[in-house]
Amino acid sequence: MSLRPVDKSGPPVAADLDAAIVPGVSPQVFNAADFARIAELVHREAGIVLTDQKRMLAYSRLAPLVRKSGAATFGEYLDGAARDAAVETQLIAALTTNHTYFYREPHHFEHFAQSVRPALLAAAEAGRPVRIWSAGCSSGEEIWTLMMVLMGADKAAARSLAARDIVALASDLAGHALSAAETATYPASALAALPDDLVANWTEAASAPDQRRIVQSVRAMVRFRQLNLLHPWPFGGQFDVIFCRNVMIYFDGPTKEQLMAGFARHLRPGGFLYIGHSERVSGLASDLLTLVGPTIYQKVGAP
């Protein structure tokens, strides 16, 4: 099917002009009621707030899915999504933003390397499980940066880590982003911001020209899971480190507070939470987390 543009061959109809919420798109295909359904769905299921200014974004992200489904209109597609959980999940995933890059917000990784890594290595060497979570890992640049920093510049010294009980969870709502993250293959140019020794130690040439892949010993330490942060989390353990950066900027206040409280509960005493540069801890989590650096929080209590 094709998403039909407004027919401009004849005089415009006033009602159509009033109802056309995206320039050049017929309200019969995509209208205010459709957008309201989309906004309600993504807020209910993913905590994302879509204002009226996001109408074009919703249309452009979902139009390919509408075409692929064979539906003639967004309304028809949304009816199908309401009957099929897999289609609904795909719809929500298409509206999540997956922009990320290696070594984003370097001060986080510098703090991790200097203030957190030594204790994690000591714990691992002593036989204690070490657990790390990248919540909202997108296409993987964050979790692979974190794991390379954990492994460090001394390749010989890091070899024993692979035999220790160190496991990282990388989760995201978007299945296509998780697939890219698990592939762990990127253009060599995308690694330019990383320290050269980390790239040399923990990546290798991929099958395609000008591509690099994270080495197997590092890939084996990460588990990927599709996870909606607003639904019950299918684990009960605690983490030493949680990264959740630039995810909560799309949520309303109560949703942010709910998520922060969940992270605080799932951190070990003394564990660290890293959030995005424009995000802040609030609500119940404020009693459990102490600010120790720019958008870096530590859970109260002795490790």
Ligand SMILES: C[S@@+](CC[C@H](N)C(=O)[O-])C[C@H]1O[C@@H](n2cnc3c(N)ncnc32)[C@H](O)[C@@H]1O
Contents of the next structure:
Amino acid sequence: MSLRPVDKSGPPVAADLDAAIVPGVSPQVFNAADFARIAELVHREAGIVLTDQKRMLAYSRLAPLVRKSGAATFGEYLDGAARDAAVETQLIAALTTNHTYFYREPHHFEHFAQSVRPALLAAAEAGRPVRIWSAGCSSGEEIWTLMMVLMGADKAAARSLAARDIVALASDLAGHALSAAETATYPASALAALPDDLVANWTEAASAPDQRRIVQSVRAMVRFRQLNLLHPWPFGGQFDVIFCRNVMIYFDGPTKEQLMAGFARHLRPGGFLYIGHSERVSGLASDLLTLVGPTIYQKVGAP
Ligand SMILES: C[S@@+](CC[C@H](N)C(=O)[O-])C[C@H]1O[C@@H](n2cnc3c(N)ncnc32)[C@H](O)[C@@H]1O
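Having gone through the form predicted on its own, I am curious about the other one (the form predicted together with this ligand); can you provide its structure?
Once more the chain from above appears, this time first in line as the rest of the complex follows.
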């Protein structure tokens, strides 16, 4: 399955290479053609649309990588990235927006707790595999929130879940974000929005002061994968629940529609897709997904 965007039109290549596009930066170091190459690359490879307003952002995020590479100019660095997939991946990751926080969009977790969790727990107790995916998990706050809500307020009752076949996948394009997610350690203040009993049950003091870590029994349920959503997905199975929130906002329309269709195919009948507050399902996926709450969709068919 290819999820590459069908819209191949990239940003226009600016003709004027003599004008500074970032104040104080020589056009010999960073110019409109360099930005056009960057925008074309992140659009082609990651689906992310960089408008001209993002020139300063591109400069400030990439300048440290350009310096570190030893290249004298952005053009030289981009030539290197074109020859080296690892450099290219790092370049794209540097242009991602990784902003996230615990208990973001609480209505999703409330819906999950009330309308999805009971059936998932019953399925797990009955010996059926339960599969959850946080696609574009960034530094992990989303998947850890979801897992804590799944485990719930009754710690004794949740103990048996550790022995059940419950596996969550947390994926992101950006390796640096994924490493943070896997560490599962956050400032205690970052957990403030979560219900107290979930924090008490499923986090513990970390070695650094004022830091807390997700407990091992919950960490053991989550697998982390570096995955570009535009590339073929390396799994065939279906999920009970997919969260893909605040990822597609950076994509163009055709890319969004292809991704949603992919999510719909990878949901079990009766499974749930949660997307960001400014997003909505359109295209082919609309036939497979029914809106059941604000930015919450259920796959058609009996569970
Ligand atoms: C703003 S964060 C959202 C984090 C979390 N889902 C939330 O709502 O709080 C967007 C994440 O999507 C990831 N991302 C962007 N394009 C991607 C792509 N093509 N494939 C996989 N992840 C991507 C970024 O690396 C970033 O970590």
